[in-house]
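Form predicted on its own, single chain, as structure tokens, below.
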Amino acid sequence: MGLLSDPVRRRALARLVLRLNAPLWALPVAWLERTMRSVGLEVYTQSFSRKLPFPDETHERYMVSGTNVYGILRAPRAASTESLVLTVPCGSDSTNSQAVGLLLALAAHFRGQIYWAKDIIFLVTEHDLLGTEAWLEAYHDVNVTGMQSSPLQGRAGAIQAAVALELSSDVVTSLDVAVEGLNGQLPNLDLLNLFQTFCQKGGLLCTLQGKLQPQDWTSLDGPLQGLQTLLLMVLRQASGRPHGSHGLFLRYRVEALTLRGINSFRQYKYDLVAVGKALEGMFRKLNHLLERLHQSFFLYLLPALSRFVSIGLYMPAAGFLLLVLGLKALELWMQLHEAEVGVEEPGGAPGPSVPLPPSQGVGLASLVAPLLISQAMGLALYVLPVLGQHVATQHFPVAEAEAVVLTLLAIYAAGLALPHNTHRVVSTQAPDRGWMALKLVALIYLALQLGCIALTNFSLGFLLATTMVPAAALAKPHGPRTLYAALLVLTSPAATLLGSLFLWRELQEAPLSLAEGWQLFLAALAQGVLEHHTYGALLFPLLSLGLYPCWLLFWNVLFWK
């Protein structure tokens, strides 16, 4: 396609990569500004700062401040009404320095072309996702996360598509594509097909979830490998985390992908020229867009890059699980109705109905206390860990992040005492059929929550339905209570998260020991709370304010006296 086909551009790219091999402890803002201006871009900077709710021990940051640098290549053949974005997120180290060099080389090459009909924004963000979120909020003139940032001095048109690039070396063995965005959002499938097409055209090996694509679907190995890739996507999408900078673009209805250069398969070797040619081809095709990508699917699952499972095929699976809850709720309602009719008409003779004693009817008062106490526990689980971290650090020898996680676990475990607390409140009015009415309410509550979650994030809804529905349907205060209690604990939201971490690492062929799994579980709890307050991830409030109180209702049913 002409990119870096002459030795001059190759030497320029080599000099840029060599310059950026130095550790990027701080983004070289002045140097980036000079370099972008030298290739003919309109260059602007944006400063931002953010105080995290508690220290991020994974990235070792708390008070974050940085600067984003972006250059705009104006379209010579159209007004600045639409634009494309090529972004490179940079952290506190130099692991993505080669991507910055490739971005600058592409900017120099694109500047010499005259066919661009859309503005192209070359964006280098500091502090990875935090810088990307600050730039996106300022570009769209919103503030949804409390980020403090300076207004943008230069803008282009409405962003039609974006590509995030992450490279760890100047030689890659394959390009891995990440599609999972914030809260399980996915880009339009046409953008993924575009990436695969240009990788095949240039002979570049492309992977999904770090896995090579199955070559033979007729044998057993091909479908098994596709199932492994699909399960990895389900687990990553269910987490609700943005698995790359592209995940934050999806919040603003901008179709985006993250491309990562990996070095797992040593028999394949590609330099940055091959990667640049694939990116150039993608941008030239996106340049011809007459409207936003919308013809293909937005809801899908991927067993491979060349195959997908559409919503019409996988949604019935979640529907059948929710049908179990509906049928069980209908059965309980019929039993309650028959019992009330039997009490009102013991002999079947006509006559005025006799008022029932308080102990023979299912009063709403017996349900209010369990519902209120369960929701109060969920609210405490959501609010207290972050608010009480400073109190915990003053009285216990723990850090802020550890205090948040320990408070989460303490409140979660305290919910196991709820049956005793609620029965102290309603013991004088709770009838024998009270647990049936409470379970009826809990089944409807759970079905509504899982149905709404499955519509927005199918992977999360299906994963929770698979674990919670059987235990919810079986819970009752009669029979093998110990077995039912063990089943409820093993299918609780926390246990589901712990089991998902073990399954995820097993599918990645990097199994965990029990101690390593527990440490990863604690880190996942801290990251879930942090990402909710930082980026607006919804997994933590969904579990704490919705599913955890609902699970406590079934726990209350099991120990109903």
The other form holds:
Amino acid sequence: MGLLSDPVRRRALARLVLRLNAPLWALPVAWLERTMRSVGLEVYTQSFSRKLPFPDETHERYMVSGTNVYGILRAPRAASTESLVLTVPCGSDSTNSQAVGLLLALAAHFRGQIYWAKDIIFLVTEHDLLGTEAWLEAYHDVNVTGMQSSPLQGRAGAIQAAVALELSSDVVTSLDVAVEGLNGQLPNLDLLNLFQTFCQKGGLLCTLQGKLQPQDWTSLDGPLQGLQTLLLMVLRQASGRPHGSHGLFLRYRVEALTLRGINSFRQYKYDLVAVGKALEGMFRKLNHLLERLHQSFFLYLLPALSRFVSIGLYMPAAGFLLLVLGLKALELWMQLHEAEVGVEEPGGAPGPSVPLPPSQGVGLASLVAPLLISQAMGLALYVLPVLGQHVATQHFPVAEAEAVVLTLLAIYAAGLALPHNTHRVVSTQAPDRGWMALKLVALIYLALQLGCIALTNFSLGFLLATTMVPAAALAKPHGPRTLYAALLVLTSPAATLLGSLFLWRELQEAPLSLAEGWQLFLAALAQGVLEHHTYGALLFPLLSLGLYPCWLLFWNVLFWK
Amino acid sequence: MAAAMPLALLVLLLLGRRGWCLAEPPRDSLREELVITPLPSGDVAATFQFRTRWDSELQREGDTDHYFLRYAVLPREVVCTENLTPWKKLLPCSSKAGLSVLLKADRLFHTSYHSQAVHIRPVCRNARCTSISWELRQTLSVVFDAFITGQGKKDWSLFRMFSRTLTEPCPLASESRVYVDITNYNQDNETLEVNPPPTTTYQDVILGTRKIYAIYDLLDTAMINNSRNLNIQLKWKRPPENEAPPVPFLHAQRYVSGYGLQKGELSTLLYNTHPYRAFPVLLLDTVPWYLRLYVHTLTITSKGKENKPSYIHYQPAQDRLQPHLLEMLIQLPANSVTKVSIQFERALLKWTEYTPDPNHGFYVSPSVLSALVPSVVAAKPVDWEESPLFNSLFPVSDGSNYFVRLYTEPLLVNLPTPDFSMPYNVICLTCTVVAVCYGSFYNLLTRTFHIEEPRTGGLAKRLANLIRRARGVPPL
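What would the structure be for the form predicted together with its partner chain, given that what you showed me was the form predicted on its own?
What follows is the entire complex, opening with the chain shown before.
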């Protein structure tokens, strides 16, 4: 592998890096085009624009328009049916210019080789993930998120795999790998193994979730560290956000991961040659693939780079948690049945069983109102914040993003007050039967939802199951009601989110103060809504339309009179 | 540039009512030529053409029945030296003499583009077409990549391209020529130099532009005798700038859109970059049956408006028997992009129908575009027999049009694939073992066994048995 071994290329790379280090506020499209063409690629550009539903305050953007530049290296004598992608997302500042330099150097090196069997697309996207999303949608000629973009002029067949590269500083001491994609999708484990192989080969220091790999698994420290990494991965996957631009590729069944060069202030550092060698090795291996990566696991959890927990091991845990809900529902069903028989027996002897039909009718009617109201609250939670942001900004001194978050919280809190008074409208003769029926429905509803979530995004399903199941199973209108209420509030989806944030920072060894945590919580809410609208992340609709109404049902059970 | 066209070997050109040529061709004639075209990018394209004709005893029978016309495409063909060896053996001089000396596999497969073809067709020997000759035409086009092979330099010579030089003509050839495109050479801005300087030149209109070719005739003894070999060299006096290459008037792009394994869309983009002329294109698509096309979703739009094709022929697919066939005549407006898209659903195959590498995907053959593209420069119709062979690659129908047939890229489509992995293998193996065991056991249990008695004893025994049977005692 003679990457950058000759001084000419190394000097060229240094020139590029210097040129790119100059402050730039937009992608130097013309320069990139010219450079890529001089390297011998087929170069195309794509312009896109997107108006976000409300201003994104963490990235400071609202009306976004940008240009993606990509060059295609055509494999000799091949028919352009398959391709690989190396993508470098560029933000508004020049933080990732090192990666652009490495991309161009790699392109120049790859162009001179004759062994390519798949086309290679070198993609530089503007506005990081937004640009990637625009490019991917245009490449597959779909419009999922309402992005406006110009059609692509050049294509290279079905994309088999992609690697995203981010180098955040000039000094790289370790490479961090991110696998968690949109909605908790993961790339094939073989891609990660490939990366790990080349890390070991090149002697690179690789980290997962920013954590070093535990060396000693026999003592207690190793497994503990593994557990930390595992928990971090669970939290990240549960968030359903794309952690790096690779996350957006997974929707199109392109196996992808993001490599981040990080300066973690360790004494050994690597020059870009080492990173480039690892990338070259990965691309050569991927180039040799006959089929898509499919042999290994798609569903896994990682305590370390070289170890994984497969679905067969972790799924029973979620299954047993959901079994609690099922058993509780069965118990309620039997109690209801007994109550029915109990009602029937004393009144059964004198004449036709009069009280049974009305009590059944009332039981059903008393269910309809809370169900409808909680679902309506969920719908309001989903629709109103974005829809009503302009009204809110007119009447209150807040910005749009704040308005959205505050409306969200207000509706969420209002939901707690609203529905538990509704059943007074329909008075029941057998009050116990009412809440039992409601709880039965709610338990089954929750079990179904959690089951579905755990199948698609295990981490999210498991996280929600561990928090919601105990409180849900306990909720009833008798006994220590305040205790139950406190427990239920503490395990509501929003509280889980807040708790997860604290846990997340704790595991990263950067604990949060309460005020910081609250700020982060508000930002996370805004990001969640935004990511749903820009990338199609499903966490926000799932929580607002599915789990929040379900949780309200338990709240309703608790305050049943 | 590097898209290797699939080898569509089954090119069956059937004769129309009029004959192809009028003059009687000589028996067993071979014409060979090599066309070298330096491209603006610095790459060099080389096209070999060999044409052999021989008389046949077969008599021509009336009109051709179109019922027997067949079209088939193998969308996936890995280009390798195995393609070249049998192809070379068809040449009269094999690779011993003449232009075919240059056909050295390790150089030809070091290129960025490779296209190889064999055409066989009957040719009329006289005006009334009472007897026919057969024509075998072999073509090979390669594009040498200046970037890889030239190590950055863009100058070329025959030796550098093929690692051989021309030494002698093929003794069987009636014509053996090398044409070098020197269109830029004669203009004021001299960018290109050819060595040795050509003695004769040839002018023609190829693909709508005027071209000048330098001719090196191998049968001309002076050409070889000067230095025992002929090594034509191309030198760029002023290296061409790295700019986007000129765009042809008609080009196309094809892709699969959508995601997921249930539905998808086949889209073909047809570009007409001619500034003011619209022209019709005949689009022929064959789609395998396992992509179930929804014909009602066929949409053709150009410049944002619906474009109604003037002719559509659709033959629906039959599962496992025949593919979809879709043929359309579409008018492409001037300076426009026309998008032809049709939605499909991916079918589930039977488990034995999957290829050994099902996760690679299934190939969909390229669409074929046939068009009469208007040319900028008027060309005069030429006599096919007299003009160089490469002229007939893009035949000029009348003065203002030339015929182009384009193949788009083949597509790779993933079908819903079961997990053919360890559990699958275990199930298959277990089923086999159970089937084998069950079969033999069942066989053993249900079969009745008879021990055949040796036929001993004669009449006495039979009599004794009769008596025993009458008494109710088991026979002997």
